[in-house]
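Starting off, we have a lone chain in the form predicted on its own, written out as C-alpha coordinates.
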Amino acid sequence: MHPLNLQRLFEVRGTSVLITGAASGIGRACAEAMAVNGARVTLADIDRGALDLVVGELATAGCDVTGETVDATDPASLKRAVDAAVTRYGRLDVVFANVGISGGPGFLKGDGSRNEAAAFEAVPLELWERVLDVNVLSVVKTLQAVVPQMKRQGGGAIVVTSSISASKTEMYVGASYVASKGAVGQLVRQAALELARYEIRVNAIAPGPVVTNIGGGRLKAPEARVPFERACPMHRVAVPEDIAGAALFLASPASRFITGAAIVIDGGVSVGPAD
(Lines of atoms letter the chains of each structure in order from A and count residues from 1; the text may use other names and numbers.)
(Lines give C-alpha, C1' and ligand atoms only; values in the text may rest on other atoms or scores of the structure.)
Protein backbone atom coordinates (compact mmCIF):
# COMPACT_ATOMS: atom_id res chain seq x y z
CA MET A 1 0.00 0.00 0.00
CA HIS A 2 1.34 3.45 -0.93
CA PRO A 3 2.38 5.49 2.12
CA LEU A 4 0.08 8.34 1.02
CA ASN A 5 -2.93 6.07 0.79
CA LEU A 6 -5.71 7.63 2.86
CA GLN A 7 -6.28 4.51 4.93
CA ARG A 8 -2.59 4.14 5.72
CA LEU A 9 -2.15 7.82 6.57
CA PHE A 10 -4.82 7.69 9.25
CA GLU A 11 -4.29 4.09 10.36
CA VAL A 12 -4.59 3.55 14.10
CA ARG A 13 -5.58 -0.10 13.97
CA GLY A 14 -3.73 -2.16 16.55
CA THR A 15 -2.28 0.80 18.42
CA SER A 16 -2.53 0.86 22.22
CA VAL A 17 -4.29 4.02 23.38
CA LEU A 18 -4.91 5.41 26.87
CA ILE A 19 -7.47 8.19 27.35
CA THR A 20 -8.10 10.00 30.63
CA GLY A 21 -11.49 11.57 31.22
CA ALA A 22 -12.88 9.04 28.75
CA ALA A 23 -16.35 8.47 30.17
CA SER A 24 -17.95 11.59 28.70
CA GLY A 25 -17.53 14.60 26.47
CA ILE A 26 -14.36 15.06 24.45
CA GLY A 27 -12.66 12.06 26.06
CA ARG A 28 -15.51 9.78 25.06
CA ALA A 29 -15.51 11.14 21.50
CA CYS A 30 -11.76 10.48 21.26
CA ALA A 31 -12.23 6.97 22.64
CA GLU A 32 -14.94 6.20 20.11
CA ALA A 33 -12.87 7.60 17.21
CA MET A 34 -9.91 5.43 18.17
CA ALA A 35 -11.86 2.27 19.03
CA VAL A 36 -14.13 2.11 16.00
CA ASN A 37 -11.06 2.50 13.80
CA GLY A 38 -9.37 -0.53 15.35
CA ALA A 39 -7.25 0.90 18.15
CA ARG A 40 -7.03 -1.02 21.42
CA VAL A 41 -8.25 1.52 23.92
CA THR A 42 -7.89 1.79 27.68
CA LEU A 43 -10.54 4.23 28.88
CA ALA A 44 -9.70 5.90 32.20
CA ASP A 45 -12.09 7.96 34.30
CA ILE A 46 -12.87 8.70 37.93
CA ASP A 47 -16.59 7.95 37.37
CA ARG A 48 -16.76 4.14 37.37
CA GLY A 49 -20.46 3.99 36.57
CA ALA A 50 -20.22 6.19 33.49
CA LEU A 51 -17.01 4.43 32.48
CA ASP A 52 -18.64 1.00 32.56
CA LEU A 53 -21.48 2.23 30.36
CA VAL A 54 -19.14 3.55 27.66
CA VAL A 55 -16.88 0.49 27.77
CA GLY A 56 -19.92 -1.75 27.53
CA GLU A 57 -21.30 0.09 24.52
CA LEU A 58 -17.98 -0.02 22.66
CA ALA A 59 -17.37 -3.67 23.53
CA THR A 60 -20.85 -4.56 22.26
CA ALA A 61 -19.95 -2.83 19.00
CA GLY A 62 -16.95 -5.16 18.69
CA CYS A 63 -14.25 -2.77 19.86
CA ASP A 64 -11.21 -3.87 21.86
CA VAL A 65 -11.61 -1.72 24.97
CA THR A 66 -11.11 -1.89 28.71
CA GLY A 67 -11.82 0.52 31.56
CA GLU A 68 -9.66 1.68 34.44
CA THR A 69 -10.86 3.81 37.35
CA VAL A 70 -8.37 6.66 37.53
CA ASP A 71 -7.97 9.89 39.47
CA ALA A 72 -5.75 11.89 37.12
CA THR A 73 -4.52 14.04 40.01
CA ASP A 74 -3.09 10.94 41.73
CA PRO A 75 0.23 9.64 40.33
CA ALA A 76 -0.29 6.16 41.82
CA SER A 77 -3.69 5.89 40.15
CA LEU A 78 -2.23 6.93 36.80
CA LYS A 79 0.64 4.47 37.13
CA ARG A 80 -1.80 1.61 37.73
CA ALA A 81 -3.66 2.52 34.55
CA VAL A 82 -0.47 2.73 32.50
CA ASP A 83 0.77 -0.59 33.87
CA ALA A 84 -2.61 -2.19 33.09
CA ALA A 85 -2.56 -0.91 29.51
CA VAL A 86 0.99 -2.11 28.92
CA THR A 87 0.28 -5.49 30.51
CA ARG A 88 -2.82 -5.94 28.36
CA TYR A 89 -1.49 -4.62 25.04
CA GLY A 90 2.30 -4.80 25.35
CA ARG A 91 2.97 -1.11 24.75
CA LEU A 92 1.43 2.37 24.87
CA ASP A 93 1.39 4.18 21.54
CA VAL A 94 -0.99 7.08 22.10
CA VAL A 95 -2.11 8.92 25.23
CA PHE A 96 -4.86 11.52 25.46
CA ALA A 97 -4.55 13.73 28.56
CA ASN A 98 -8.08 14.99 28.62
CA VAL A 99 -9.10 15.70 32.23
CA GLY A 100 -10.31 19.21 33.00
CA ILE A 101 -12.78 21.22 35.05
CA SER A 102 -14.42 24.63 34.79
CA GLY A 103 -13.27 27.72 36.61
CA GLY A 104 -16.82 28.98 36.79
CA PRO A 105 -18.38 31.86 34.83
CA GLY A 106 -16.46 34.90 33.69
CA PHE A 107 -16.62 38.53 34.79
CA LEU A 108 -19.42 39.27 32.33
CA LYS A 109 -22.86 37.73 32.18
CA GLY A 110 -24.43 36.72 28.89
CA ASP A 111 -26.30 40.03 28.70
CA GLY A 112 -23.05 41.98 29.02
CA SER A 113 -23.52 43.10 32.61
CA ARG A 114 -20.86 42.55 35.25
CA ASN A 115 -20.92 39.31 37.25
CA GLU A 116 -19.76 40.53 40.66
CA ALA A 117 -19.61 36.98 42.06
CA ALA A 118 -16.93 36.19 39.47
CA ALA A 119 -14.93 39.38 39.98
CA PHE A 120 -11.22 38.63 40.20
CA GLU A 121 -10.97 39.48 43.89
CA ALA A 122 -14.10 37.49 44.73
CA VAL A 123 -13.00 34.11 43.37
CA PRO A 124 -11.84 31.90 46.27
CA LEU A 125 -8.23 30.78 46.27
CA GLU A 126 -9.52 27.24 46.86
CA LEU A 127 -11.10 27.31 43.40
CA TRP A 128 -7.87 28.55 41.83
CA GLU A 129 -5.94 25.75 43.52
CA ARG A 130 -8.45 23.09 42.43
CA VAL A 131 -8.54 24.29 38.81
CA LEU A 132 -4.76 24.44 38.55
CA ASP A 133 -4.43 21.02 40.18
CA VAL A 134 -6.87 19.34 37.80
CA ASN A 135 -6.20 21.26 34.60
CA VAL A 136 -2.43 21.68 34.82
CA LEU A 137 -0.90 19.27 37.31
CA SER A 138 -2.99 16.34 36.05
CA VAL A 139 -1.31 16.84 32.66
CA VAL A 140 2.12 16.93 34.31
CA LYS A 141 1.33 13.77 36.26
CA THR A 142 -0.04 12.02 33.18
CA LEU A 143 3.09 12.81 31.18
CA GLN A 144 5.31 11.65 34.02
CA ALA A 145 3.37 8.38 34.14
CA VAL A 146 3.53 7.62 30.40
CA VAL A 147 6.83 9.06 29.18
CA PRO A 148 9.08 6.35 30.69
CA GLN A 149 7.16 3.64 28.82
CA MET A 150 7.26 5.61 25.56
CA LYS A 151 11.00 6.14 25.93
CA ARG A 152 11.51 2.40 26.47
CA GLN A 153 9.53 1.46 23.38
CA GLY A 154 11.08 4.12 21.14
CA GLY A 155 8.35 6.71 20.81
CA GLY A 156 4.68 7.59 20.99
CA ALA A 157 2.13 10.36 20.64
CA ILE A 158 0.64 12.45 23.43
CA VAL A 159 -2.42 14.61 22.81
CA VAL A 160 -3.44 17.13 25.46
CA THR A 161 -6.88 18.77 25.58
CA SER A 162 -6.15 22.47 25.87
CA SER A 163 -8.44 25.34 24.83
CA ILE A 164 -8.51 28.50 22.77
CA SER A 165 -8.30 30.12 26.22
CA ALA A 166 -4.61 29.16 26.12
CA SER A 167 -4.00 32.04 23.73
CA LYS A 168 -6.85 34.54 24.24
CA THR A 169 -8.59 36.37 27.04
CA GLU A 170 -12.21 35.58 27.95
CA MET A 171 -15.23 37.49 29.18
CA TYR A 172 -17.62 34.63 29.90
CA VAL A 173 -15.09 32.11 31.23
CA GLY A 174 -13.50 32.18 34.69
CA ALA A 175 -9.98 33.59 35.06
CA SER A 176 -8.64 30.46 36.76
CA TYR A 177 -9.63 28.33 33.76
CA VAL A 178 -8.00 30.78 31.32
CA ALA A 179 -4.78 30.83 33.36
CA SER A 180 -4.75 27.04 33.61
CA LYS A 181 -5.08 26.59 29.86
CA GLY A 182 -2.37 29.16 29.25
CA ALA A 183 -0.10 27.01 31.38
CA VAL A 184 -1.17 23.87 29.52
CA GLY A 185 -0.37 25.47 26.17
CA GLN A 186 3.19 26.26 27.23
CA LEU A 187 3.56 22.88 28.93
CA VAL A 188 2.74 21.13 25.65
CA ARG A 189 5.37 23.14 23.77
CA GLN A 190 8.01 22.59 26.43
CA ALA A 191 7.36 18.84 26.63
CA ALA A 192 7.41 18.58 22.85
CA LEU A 193 10.81 20.27 22.73
CA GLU A 194 12.35 17.98 25.33
CA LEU A 195 10.81 14.72 24.14
CA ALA A 196 11.31 15.09 20.38
CA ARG A 197 14.68 13.35 20.66
CA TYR A 198 12.88 10.24 21.86
CA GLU A 199 10.35 10.24 18.98
CA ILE A 200 7.61 11.25 21.40
CA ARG A 201 5.29 13.81 19.84
CA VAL A 202 3.31 16.12 22.12
CA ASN A 203 0.47 18.17 20.67
CA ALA A 204 -2.69 19.89 21.85
CA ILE A 205 -6.27 20.09 20.76
CA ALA A 206 -7.57 23.60 21.46
CA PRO A 207 -11.36 23.70 21.29
CA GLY A 208 -13.60 26.67 21.80
CA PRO A 209 -16.79 26.15 23.80
CA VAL A 210 -18.00 22.54 23.66
CA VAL A 211 -21.24 21.06 24.98
CA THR A 212 -19.98 18.65 27.65
CA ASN A 213 -20.50 17.94 31.35
CA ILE A 214 -17.88 20.52 32.32
CA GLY A 215 -19.18 23.24 34.61
CA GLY A 216 -22.15 21.10 35.53
CA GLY A 217 -23.11 20.77 31.88
CA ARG A 218 -23.68 24.52 31.69
CA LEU A 219 -23.66 24.70 27.88
CA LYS A 220 -26.36 22.06 27.57
CA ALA A 221 -28.80 24.88 28.38
CA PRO A 222 -29.71 26.82 25.20
CA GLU A 223 -29.74 30.17 27.00
CA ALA A 224 -26.18 29.63 28.28
CA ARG A 225 -24.94 29.07 24.72
CA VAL A 226 -26.28 32.35 23.36
CA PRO A 227 -23.25 34.62 24.01
CA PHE A 228 -20.86 31.94 22.74
CA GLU A 229 -22.95 31.36 19.61
CA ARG A 230 -23.06 35.10 19.02
CA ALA A 231 -19.26 35.31 19.19
CA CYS A 232 -18.77 32.42 16.74
CA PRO A 233 -18.79 33.09 12.97
CA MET A 234 -20.47 29.69 12.51
CA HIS A 235 -23.05 30.67 15.15
CA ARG A 236 -22.94 27.52 17.21
CA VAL A 237 -20.82 25.85 19.85
CA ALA A 238 -19.06 22.55 19.28
CA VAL A 239 -20.22 19.08 20.23
CA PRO A 240 -17.65 16.43 21.20
CA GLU A 241 -17.87 14.75 17.80
CA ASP A 242 -16.44 17.94 16.24
CA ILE A 243 -13.17 17.17 18.05
CA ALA A 244 -12.82 13.54 16.93
CA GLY A 245 -11.24 14.22 13.53
CA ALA A 246 -8.35 16.20 14.98
CA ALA A 247 -7.88 13.53 17.63
CA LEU A 248 -7.62 10.82 15.00
CA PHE A 249 -5.21 12.96 12.97
CA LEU A 250 -2.85 13.60 15.90
CA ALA A 251 -2.87 9.91 16.86
CA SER A 252 -2.12 8.70 13.33
CA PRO A 253 0.88 8.63 10.99
CA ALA A 254 -0.63 11.60 9.15
CA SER A 255 0.81 13.85 11.88
CA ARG A 256 4.13 12.05 12.24
CA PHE A 257 6.19 15.25 11.77
CA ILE A 258 4.02 17.49 13.93
CA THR A 259 4.93 18.23 17.54
CA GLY A 260 4.46 21.20 19.83
CA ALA A 261 1.38 22.27 17.89
CA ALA A 262 -2.16 23.15 18.93
CA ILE A 263 -5.03 22.47 16.57
CA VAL A 264 -7.72 25.09 17.08
CA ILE A 265 -11.30 23.80 16.76
CA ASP A 266 -13.56 26.75 17.47
CA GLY A 267 -15.76 27.50 14.46
CA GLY A 268 -13.76 30.68 13.83
CA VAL A 269 -14.06 32.25 17.30
CA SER A 270 -10.33 33.02 17.34
CA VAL A 271 -10.66 34.84 14.01
CA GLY A 272 -13.30 37.18 15.36
CA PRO A 273 -17.06 37.80 15.23
CA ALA A 274 -18.87 37.94 11.92
CA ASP A 275 -22.38 38.44 10.61
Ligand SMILES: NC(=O)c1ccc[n+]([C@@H]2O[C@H](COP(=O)([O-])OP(=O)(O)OC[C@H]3O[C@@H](n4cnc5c(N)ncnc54)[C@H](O)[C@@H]3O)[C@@H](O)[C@H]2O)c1
Given for the second form:
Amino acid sequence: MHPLNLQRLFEVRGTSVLITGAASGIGRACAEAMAVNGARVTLADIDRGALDLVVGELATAGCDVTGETVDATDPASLKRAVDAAVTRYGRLDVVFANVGISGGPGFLKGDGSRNEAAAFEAVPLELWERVLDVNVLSVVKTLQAVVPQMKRQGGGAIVVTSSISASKTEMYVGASYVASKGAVGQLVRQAALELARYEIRVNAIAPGPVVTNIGGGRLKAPEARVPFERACPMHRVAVPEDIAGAALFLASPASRFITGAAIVIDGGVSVGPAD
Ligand SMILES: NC(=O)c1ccc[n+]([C@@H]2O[C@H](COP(=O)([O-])OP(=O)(O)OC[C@H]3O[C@@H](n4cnc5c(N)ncnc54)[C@H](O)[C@@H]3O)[C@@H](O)[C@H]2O)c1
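Switch from the form predicted on its own, shown above, to the form predicted together with the named molecule and output its structure.
Zooming out: every chain and molecule, the one shown earlier first.
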Protein backbone atom coordinates (compact mmCIF):
# COMPACT_ATOMS: atom_id res chain seq x y z
CA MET A 1 0.00 0.00 0.00
CA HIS A 2 1.29 3.50 -0.82
CA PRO A 3 2.60 5.24 2.36
CA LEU A 4 0.29 8.20 1.69
CA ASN A 5 -2.76 6.02 1.24
CA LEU A 6 -5.63 7.31 3.37
CA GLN A 7 -5.94 4.05 5.25
CA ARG A 8 -2.25 4.00 6.10
CA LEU A 9 -2.01 7.69 7.04
CA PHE A 10 -4.84 7.53 9.53
CA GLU A 11 -4.37 3.92 10.69
CA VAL A 12 -5.12 3.39 14.39
CA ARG A 13 -6.14 -0.26 14.07
CA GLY A 14 -4.61 -2.37 16.85
CA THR A 15 -3.20 0.59 18.78
CA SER A 16 -3.68 0.60 22.55
CA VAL A 17 -5.44 3.78 23.65
CA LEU A 18 -6.37 5.14 27.09
CA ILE A 19 -8.86 7.99 27.43
CA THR A 20 -9.70 9.76 30.70
CA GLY A 21 -13.17 11.25 31.08
CA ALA A 22 -14.35 8.83 28.40
CA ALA A 23 -17.88 8.22 29.66
CA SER A 24 -19.32 11.49 28.36
CA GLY A 25 -19.01 14.32 25.87
CA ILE A 26 -15.71 14.87 24.06
CA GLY A 27 -13.92 11.91 25.67
CA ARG A 28 -16.73 9.59 24.67
CA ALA A 29 -16.69 10.82 21.04
CA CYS A 30 -12.90 10.38 20.91
CA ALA A 31 -13.21 6.87 22.36
CA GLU A 32 -15.84 6.01 19.77
CA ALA A 33 -13.76 7.41 16.87
CA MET A 34 -10.75 5.37 17.97
CA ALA A 35 -12.69 2.19 18.75
CA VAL A 36 -14.78 2.01 15.55
CA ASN A 37 -11.56 2.40 13.58
CA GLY A 38 -10.04 -0.66 15.23
CA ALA A 39 -8.11 0.73 18.20
CA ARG A 40 -8.16 -1.18 21.49
CA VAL A 41 -9.54 1.39 23.86
CA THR A 42 -9.41 1.60 27.65
CA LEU A 43 -12.10 4.05 28.71
CA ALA A 44 -11.39 5.61 32.12
CA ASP A 45 -13.91 7.64 34.08
CA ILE A 46 -14.95 8.41 37.64
CA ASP A 47 -18.62 7.72 36.82
CA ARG A 48 -18.89 3.93 36.85
CA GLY A 49 -22.55 3.85 35.76
CA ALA A 50 -22.04 6.06 32.70
CA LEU A 51 -18.83 4.21 31.87
CA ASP A 52 -20.56 0.81 31.91
CA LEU A 53 -23.23 2.11 29.52
CA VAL A 54 -20.72 3.50 27.01
CA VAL A 55 -18.44 0.47 27.16
CA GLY A 56 -21.49 -1.81 26.75
CA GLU A 57 -22.68 0.11 23.67
CA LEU A 58 -19.26 0.04 22.00
CA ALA A 59 -18.72 -3.65 22.81
CA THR A 60 -22.13 -4.48 21.34
CA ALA A 61 -21.04 -2.66 18.17
CA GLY A 62 -18.08 -5.04 17.96
CA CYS A 63 -15.38 -2.72 19.39
CA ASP A 64 -12.45 -3.89 21.53
CA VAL A 65 -13.07 -1.77 24.65
CA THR A 66 -12.64 -2.00 28.42
CA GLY A 67 -13.76 0.32 31.22
CA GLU A 68 -11.63 1.35 34.20
CA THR A 69 -13.03 3.36 37.08
CA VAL A 70 -10.48 6.13 37.59
CA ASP A 71 -10.26 9.36 39.53
CA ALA A 72 -7.85 11.36 37.38
CA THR A 73 -6.86 13.49 40.38
CA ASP A 74 -5.54 10.36 42.14
CA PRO A 75 -2.14 9.09 40.93
CA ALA A 76 -2.68 5.58 42.37
CA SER A 77 -5.96 5.24 40.52
CA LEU A 78 -4.34 6.40 37.24
CA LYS A 79 -1.46 3.97 37.70
CA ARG A 80 -3.90 1.07 38.16
CA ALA A 81 -5.61 1.96 34.86
CA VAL A 82 -2.32 2.32 32.99
CA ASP A 83 -1.04 -0.99 34.38
CA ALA A 84 -4.31 -2.69 33.42
CA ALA A 85 -4.13 -1.36 29.84
CA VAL A 86 -0.49 -2.39 29.46
CA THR A 87 -1.15 -5.85 30.91
CA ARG A 88 -4.09 -6.29 28.54
CA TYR A 89 -2.53 -4.97 25.33
CA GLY A 90 1.25 -5.06 25.98
CA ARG A 91 1.72 -1.33 25.39
CA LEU A 92 0.06 2.09 25.43
CA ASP A 93 0.33 3.95 22.13
CA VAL A 94 -2.07 6.85 22.63
CA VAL A 95 -3.34 8.61 25.74
CA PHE A 96 -6.03 11.25 25.83
CA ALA A 97 -5.81 13.38 29.01
CA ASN A 98 -9.31 14.71 28.63
CA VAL A 99 -10.79 15.19 32.11
CA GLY A 100 -11.98 18.67 32.95
CA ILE A 101 -14.73 20.46 34.85
CA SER A 102 -16.43 23.83 34.62
CA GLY A 103 -15.51 26.78 36.81
CA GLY A 104 -19.10 28.02 36.65
CA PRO A 105 -20.50 30.90 34.59
CA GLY A 106 -18.57 34.05 33.71
CA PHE A 107 -18.93 37.63 34.93
CA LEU A 108 -21.60 38.40 32.32
CA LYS A 109 -24.98 36.77 31.87
CA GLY A 110 -26.21 35.93 28.38
CA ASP A 111 -28.28 39.15 28.28
CA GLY A 112 -25.15 41.25 28.91
CA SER A 113 -25.93 42.08 32.54
CA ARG A 114 -23.40 41.44 35.32
CA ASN A 115 -23.48 38.09 37.11
CA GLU A 116 -22.62 39.20 40.66
CA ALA A 117 -22.32 35.60 41.90
CA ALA A 118 -19.45 35.07 39.45
CA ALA A 119 -17.69 38.38 40.20
CA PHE A 120 -13.99 37.88 40.83
CA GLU A 121 -14.23 38.57 44.58
CA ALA A 122 -17.33 36.38 45.00
CA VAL A 123 -15.93 33.10 43.70
CA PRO A 124 -14.79 30.89 46.61
CA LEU A 125 -11.16 29.84 46.68
CA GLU A 126 -12.35 26.25 47.11
CA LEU A 127 -13.78 26.39 43.58
CA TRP A 128 -10.47 27.73 42.21
CA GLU A 129 -8.61 24.93 43.98
CA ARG A 130 -10.97 22.25 42.68
CA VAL A 131 -10.84 23.53 39.08
CA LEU A 132 -7.05 23.81 39.07
CA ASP A 133 -6.76 20.36 40.66
CA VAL A 134 -9.05 18.64 38.16
CA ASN A 135 -8.15 20.61 35.02
CA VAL A 136 -4.40 21.12 35.47
CA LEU A 137 -3.03 18.65 38.00
CA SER A 138 -5.00 15.72 36.55
CA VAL A 139 -3.12 16.30 33.28
CA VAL A 140 0.21 16.40 35.14
CA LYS A 141 -0.70 13.18 37.00
CA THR A 142 -1.86 11.46 33.80
CA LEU A 143 1.43 12.34 32.07
CA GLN A 144 3.39 11.10 35.09
CA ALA A 145 1.47 7.82 34.95
CA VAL A 146 1.97 7.17 31.21
CA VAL A 147 5.33 8.67 30.28
CA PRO A 148 7.46 5.91 31.90
CA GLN A 149 5.64 3.28 29.81
CA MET A 150 5.93 5.37 26.61
CA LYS A 151 9.66 5.86 27.22
CA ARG A 152 10.09 2.09 27.76
CA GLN A 153 8.31 1.21 24.53
CA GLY A 154 10.06 3.90 22.49
CA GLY A 155 7.36 6.50 21.92
CA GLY A 156 3.69 7.39 21.95
CA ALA A 157 1.13 10.12 21.34
CA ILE A 158 -0.49 12.18 24.09
CA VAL A 159 -3.51 14.33 23.32
CA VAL A 160 -4.71 16.80 25.94
CA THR A 161 -8.12 18.43 25.84
CA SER A 162 -7.42 22.11 26.29
CA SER A 163 -9.84 24.84 25.15
CA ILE A 164 -9.92 28.06 23.19
CA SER A 165 -9.95 29.57 26.70
CA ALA A 166 -6.24 28.65 26.84
CA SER A 167 -5.49 31.63 24.63
CA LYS A 168 -8.46 34.00 24.82
CA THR A 169 -10.43 35.68 27.58
CA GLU A 170 -14.10 34.87 28.23
CA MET A 171 -17.13 36.84 29.40
CA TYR A 172 -19.51 33.91 29.88
CA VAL A 173 -17.03 31.36 31.30
CA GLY A 174 -15.62 31.39 34.85
CA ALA A 175 -12.12 32.84 35.43
CA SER A 176 -10.82 29.70 37.15
CA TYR A 177 -11.58 27.64 34.02
CA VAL A 178 -9.86 30.17 31.74
CA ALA A 179 -6.77 30.25 34.00
CA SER A 180 -6.71 26.43 34.21
CA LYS A 181 -6.79 26.02 30.44
CA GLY A 182 -4.10 28.68 30.05
CA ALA A 183 -1.91 26.49 32.25
CA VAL A 184 -2.86 23.37 30.27
CA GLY A 185 -1.83 25.09 27.02
CA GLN A 186 1.70 25.78 28.31
CA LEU A 187 1.89 22.37 29.99
CA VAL A 188 1.35 20.72 26.61
CA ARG A 189 4.08 22.81 24.95
CA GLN A 190 6.54 22.24 27.79
CA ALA A 191 5.90 18.47 27.87
CA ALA A 192 6.22 18.30 24.07
CA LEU A 193 9.61 20.00 24.27
CA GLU A 194 10.98 17.66 26.91
CA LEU A 195 9.52 14.45 25.50
CA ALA A 196 10.30 14.91 21.79
CA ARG A 197 13.67 13.19 22.28
CA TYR A 198 11.76 10.07 23.34
CA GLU A 199 9.44 10.08 20.29
CA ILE A 200 6.55 11.03 22.57
CA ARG A 201 4.36 13.63 20.86
CA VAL A 202 2.18 15.88 23.03
CA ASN A 203 -0.55 17.95 21.42
CA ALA A 204 -3.74 19.71 22.43
CA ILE A 205 -7.20 19.88 21.02
CA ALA A 206 -8.70 23.27 21.78
CA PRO A 207 -12.46 23.28 21.33
CA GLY A 208 -14.81 26.21 21.61
CA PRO A 209 -18.19 25.58 23.28
CA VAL A 210 -19.42 21.98 22.87
CA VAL A 211 -22.77 20.57 23.98
CA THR A 212 -21.79 18.01 26.65
CA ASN A 213 -22.55 17.33 30.31
CA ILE A 214 -19.94 19.83 31.55
CA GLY A 215 -21.28 22.52 33.91
CA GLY A 216 -24.44 20.50 34.51
CA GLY A 217 -25.00 20.28 30.75
CA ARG A 218 -25.92 23.98 30.61
CA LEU A 219 -25.33 24.26 26.84
CA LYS A 220 -28.13 21.75 26.25
CA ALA A 221 -30.55 24.63 26.91
CA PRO A 222 -31.06 26.60 23.66
CA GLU A 223 -31.20 29.95 25.51
CA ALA A 224 -27.79 29.27 27.14
CA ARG A 225 -26.26 28.73 23.70
CA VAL A 226 -27.39 32.11 22.29
CA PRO A 227 -24.38 34.28 23.33
CA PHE A 228 -21.95 31.57 22.17
CA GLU A 229 -23.76 31.14 18.84
CA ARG A 230 -23.70 34.90 18.36
CA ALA A 231 -19.91 34.97 18.90
CA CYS A 232 -19.33 32.18 16.38
CA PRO A 233 -18.86 33.00 12.67
CA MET A 234 -20.44 29.62 11.87
CA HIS A 235 -23.33 30.48 14.23
CA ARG A 236 -23.49 27.30 16.23
CA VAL A 237 -21.80 25.54 19.09
CA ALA A 238 -20.08 22.20 18.54
CA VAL A 239 -21.31 18.68 19.20
CA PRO A 240 -18.74 16.13 20.47
CA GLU A 241 -18.49 14.49 17.03
CA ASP A 242 -17.04 17.78 15.69
CA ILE A 243 -13.98 17.12 17.87
CA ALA A 244 -13.38 13.45 17.01
CA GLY A 245 -11.67 14.02 13.64
CA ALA A 246 -8.86 16.07 15.17
CA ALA A 247 -8.46 13.46 17.91
CA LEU A 248 -8.11 10.73 15.31
CA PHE A 249 -5.61 12.84 13.36
CA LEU A 250 -3.43 13.53 16.41
CA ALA A 251 -3.49 9.84 17.38
CA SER A 252 -2.58 8.60 13.90
CA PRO A 253 0.61 8.50 11.78
CA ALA A 254 -0.78 11.43 9.74
CA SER A 255 0.43 13.72 12.56
CA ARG A 256 3.73 11.94 13.15
CA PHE A 257 5.85 15.14 12.96
CA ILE A 258 3.44 17.35 14.91
CA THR A 259 4.16 18.03 18.57
CA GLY A 260 3.48 20.95 20.89
CA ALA A 261 0.58 22.06 18.69
CA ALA A 262 -2.99 22.97 19.56
CA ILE A 263 -5.75 22.32 17.06
CA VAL A 264 -8.50 24.89 17.48
CA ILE A 265 -12.00 23.57 16.77
CA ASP A 266 -14.41 26.44 17.27
CA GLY A 267 -16.23 27.34 14.06
CA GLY A 268 -14.09 30.49 13.85
CA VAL A 269 -14.76 31.96 17.32
CA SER A 270 -11.08 32.73 17.91
CA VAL A 271 -10.74 34.39 14.53
CA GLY A 272 -13.27 37.02 15.57
CA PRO A 273 -16.94 37.95 15.21
CA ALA A 274 -18.56 38.01 11.77
CA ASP A 275 -21.94 38.44 10.14
N1 LIG B 1 -17.86 21.24 26.52
C2 LIG B 1 -17.17 22.31 26.21
O3 LIG B 1 -17.73 23.37 25.87
C4 LIG B 1 -15.67 22.26 26.22
C5 LIG B 1 -14.95 23.23 25.50
C6 LIG B 1 -13.58 23.20 25.51
C7 LIG B 1 -12.93 22.22 26.23
N8 LIG B 1 -13.64 21.29 26.95
C9 LIG B 1 -12.90 20.30 27.71
O10 LIG B 1 -13.24 19.02 27.26
C11 LIG B 1 -12.95 18.06 28.27
C12 LIG B 1 -14.12 17.11 28.40
O13 LIG B 1 -15.25 17.84 28.82
P14 LIG B 1 -16.72 17.57 28.29
O15 LIG B 1 -17.25 18.88 27.86
O16 LIG B 1 -16.77 16.42 27.37
O17 LIG B 1 -17.43 17.26 29.69
P18 LIG B 1 -18.35 16.08 30.22
O19 LIG B 1 -18.74 16.52 31.61
O20 LIG B 1 -19.44 15.75 29.27
O21 LIG B 1 -17.36 14.85 30.31
C22 LIG B 1 -16.32 14.82 31.25
C23 LIG B 1 -16.15 13.40 31.79
O24 LIG B 1 -15.07 13.43 32.71
C25 LIG B 1 -15.43 12.67 33.86
N26 LIG B 1 -14.66 13.14 35.00
C27 LIG B 1 -14.80 14.31 35.68
N28 LIG B 1 -13.92 14.37 36.69
C29 LIG B 1 -13.19 13.22 36.63
C30 LIG B 1 -12.12 12.71 37.40
N31 LIG B 1 -11.62 13.40 38.45
N32 LIG B 1 -11.61 11.51 37.07
C33 LIG B 1 -12.11 10.81 36.01
N34 LIG B 1 -13.14 11.24 35.26
C35 LIG B 1 -13.67 12.44 35.57
C36 LIG B 1 -16.91 12.87 34.02
O37 LIG B 1 -17.51 11.81 34.78
C38 LIG B 1 -17.38 12.88 32.56
O39 LIG B 1 -17.71 11.57 32.12
C40 LIG B 1 -12.65 18.89 29.53
O41 LIG B 1 -11.25 18.99 29.71
C42 LIG B 1 -13.22 20.25 29.18
O43 LIG B 1 -12.61 21.30 29.89
C44 LIG B 1 -14.99 21.29 26.95
